[in-house]
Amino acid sequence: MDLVQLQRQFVDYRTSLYHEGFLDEQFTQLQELQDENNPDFVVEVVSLFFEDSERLLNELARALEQQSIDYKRIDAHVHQLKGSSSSIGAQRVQKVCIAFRNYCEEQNVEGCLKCLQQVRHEYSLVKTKLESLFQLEQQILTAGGSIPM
């Protein structure tokens, strides 16, 4: 595939992530912070989001398996996940976290378990989508091109 096709594919794919609600304007702002002095800024920030999210999802699963569920602790984890997903523009993860927090407030274990599955699903989708986007970026750069904005 030639460079122009790769760049067109990148733009189309990135646009689809916004149209499908995976990303919002916050991701655009994150990209605008990247420059030649820090060319891997977005990848680094998103990688930290991935690491943090995996840890939080595991902690949420463990907390919901307990005999006596600490909803305040669960809510704190969900709040942290909501904030980090919001900071990178992972809109669909953030929206599930809002519902999750409501179930924590109601101390509704079934609702919390359902939201945990939903947030895991949305997280997995956005992770796969962003990894594909970064892979396309890398192919463009390897081919000597620049990333279209």
Second form
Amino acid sequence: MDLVQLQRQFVDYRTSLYHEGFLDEQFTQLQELQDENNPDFVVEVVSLFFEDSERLLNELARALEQQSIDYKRIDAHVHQLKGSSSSIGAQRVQKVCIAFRNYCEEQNVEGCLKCLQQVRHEYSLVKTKLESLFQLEQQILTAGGSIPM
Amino acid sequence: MDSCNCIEPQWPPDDLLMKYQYISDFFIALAYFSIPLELIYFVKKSAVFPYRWVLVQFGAFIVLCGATHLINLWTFTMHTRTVAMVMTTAKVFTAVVSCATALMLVHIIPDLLSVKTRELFLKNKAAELDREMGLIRTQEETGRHVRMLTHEIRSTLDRHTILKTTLVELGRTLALEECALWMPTRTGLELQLSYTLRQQNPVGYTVPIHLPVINQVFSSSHAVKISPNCPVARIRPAGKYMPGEVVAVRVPLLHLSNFQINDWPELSTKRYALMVLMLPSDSARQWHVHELELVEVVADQVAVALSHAAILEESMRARDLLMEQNVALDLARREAETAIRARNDFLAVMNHEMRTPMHAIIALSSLLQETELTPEQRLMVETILKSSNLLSTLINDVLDLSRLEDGSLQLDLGTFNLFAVFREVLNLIKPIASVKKLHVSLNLAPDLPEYAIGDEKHLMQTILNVVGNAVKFSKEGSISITAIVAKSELLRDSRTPEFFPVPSDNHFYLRVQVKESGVGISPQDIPKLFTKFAQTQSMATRNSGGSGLGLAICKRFVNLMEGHIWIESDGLGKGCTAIFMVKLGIPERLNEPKLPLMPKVPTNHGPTAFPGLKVLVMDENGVSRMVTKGLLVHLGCDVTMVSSSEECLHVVSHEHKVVFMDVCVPGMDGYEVAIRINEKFTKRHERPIIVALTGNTDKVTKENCMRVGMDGVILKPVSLDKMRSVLTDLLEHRVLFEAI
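Same protein, different condition: the form predicted on its own was shown, now please give the form predicted together with its partner chain.
Let's see the whole complex now, leading with the same chain.
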């Protein structure tokens, strides 16, 4: 595929992510922070987010399997997840986290489990999307082009 | 003698006496027999007779007596033994019954007598009731007369008509020959004949008021019979035979001054008029009690009617007086307005005339300053400039003040940025303050609205004036400016009891306090501060250089803005605090973004990068920590990251200028850290600025942050521009509480 087409594809894809609510302006901010001193800033942050989230999701699953559920701990984890997702602009994940926290307050097990499932789903979606985005970026860079803003 | 069993009468039958006895017996028997018949007849007629069986007894007794006498008739001649037997039986029966009856009568007769007494008693009662009926009827009639009289009297409010009507009606009702009214004269020593019934125009008879008969009448509230020969009654042509009875009654004259709200006027200081009523002569009529009562009631009614008439007269007079005064006031007002207009015209003309040369002087002097001058010349030109500036300020002040005074200065209301006003003042004052080595600090309350409706120019003028005074009059130390929204408890300051502001939904009261640690003012000088042109000794020695109008103008402005301004001082040498409150409007919510942005500092002012600024970031969340670091690194800061409070306390040093800490993580007490940092660094200028990053949009978080001594609160997520402006503001002002 030629460079211009790649770039156009990239832009379209990125716009669609915004439209569908996977990302919000925070992600834009992150991209603005990336400069020649910090060329891989976004990728680093996003990778850190992936690691963090996977750990948190596992913790959550384990906590919800217990006999007597420690809602405080669950709330703490969800809070973390919410914070991370809002820091990178993963809007949909963040929204589910908010709902998750409400169910935690109500100590509603079914609700929590349902939310956990939803979070997992949203997280995997956003992860796939971001990975595709980065792949496109990589392709453009190897083709010698620059990433359109 | 033959052997018949006849009994011989005792006396011979042919005797005359016997004959008479025979006839009498016959008639007795007849009578005795007819009595029961009559009794029966009449008892049957009467409806009630309780003693029937007594009658029966009595009847039996009578009948038997009659029978006895009847049988006796036979005993005058020869009669058989049978007759004698019958006779004896009859007599025996009669004896028995009559004894029984006699005994019975002993019981019956008292009852019968008492019936008689009861009857008498009832008759008396009936007579009494009849009498009372008569009385009531007369009373009712009197009442009717009174009502009619009262109606007539009270139907008018004119004195003369009232009195005339009274006399006429009384005369008619009571069929009087003459009725007269004597009124006290102005001196109060005589009674003058004012109105009579028959005579149309009474000649002015006067009678001294202290006659015994008059005193007698005046001292009693009843109608008093007086002699027809006394002076007040001798008003009709004498002669004729027997003058009719005369009655006099007092009529109280109530003065307005007698009317107290709480107590009805005392009778001791009253004036009375005398009403004299005369019955027709030769009529042998007497004054009846009910007629006297009628007269008394009428006299009272007349008193009331007269007082009403007096009140009406008084109120008419008062109204006329008021109208005159109104006219006079109107005239005065118009004259005053003309005077003011003349003055304003004068001022306007003078103002213009004065400003033009002033303008020329100032402009040309400043131009002169730009040219080549010798030091002496420069000094002279500077002095000229300074003086002319001063003069120009003076002219402006005077004009402003005069416009303020007659209320022709209108507030120029508009929506403006309150924070910007304060910042502007601060910027203007900073150079002077730093020259004098004074530290100026500004504290804006977190709930202070950013935008307000009011007169921006005058508000700034006021703040500038107050702050300027503070700066002018302190030689050293610090000046602190605090601006808060006045809450209702604070609104009532004990020193300003006459100021009652009422906050509402559209308005709030801005309270600005400027504290200076300078020379201070003695308490007795404080009131003079706000008066025009008054300069106290202490102020003059402070090298003021002002005309003394500044605070007076501030006061006028503040009053225009429905506020209050005052100065507190603990005394000479202890500094003083100027406080003012003004009413500002709250603007409608504009289409603001959900997180109100900080007022944007234009990017060509202020640094776009903060090279080498050492910053400490504390955040437990790895991702957001990294993002914050990225932001700050992009802005050129030197960022240290820590992820726990212990680490933070360990690492923080006086080299770090700013500490960003995330406080919305439950479990990690960012507040605790702030307190510890405060403790660690005792001197304020060594301490790094502590800023909280939080995702919580509630007041509690903000208040907590303020409480522990943090310098700022920012809402996450933070954009690049936001971070930039935040840092700019922080470094400039050391305070930043983002409006939540």
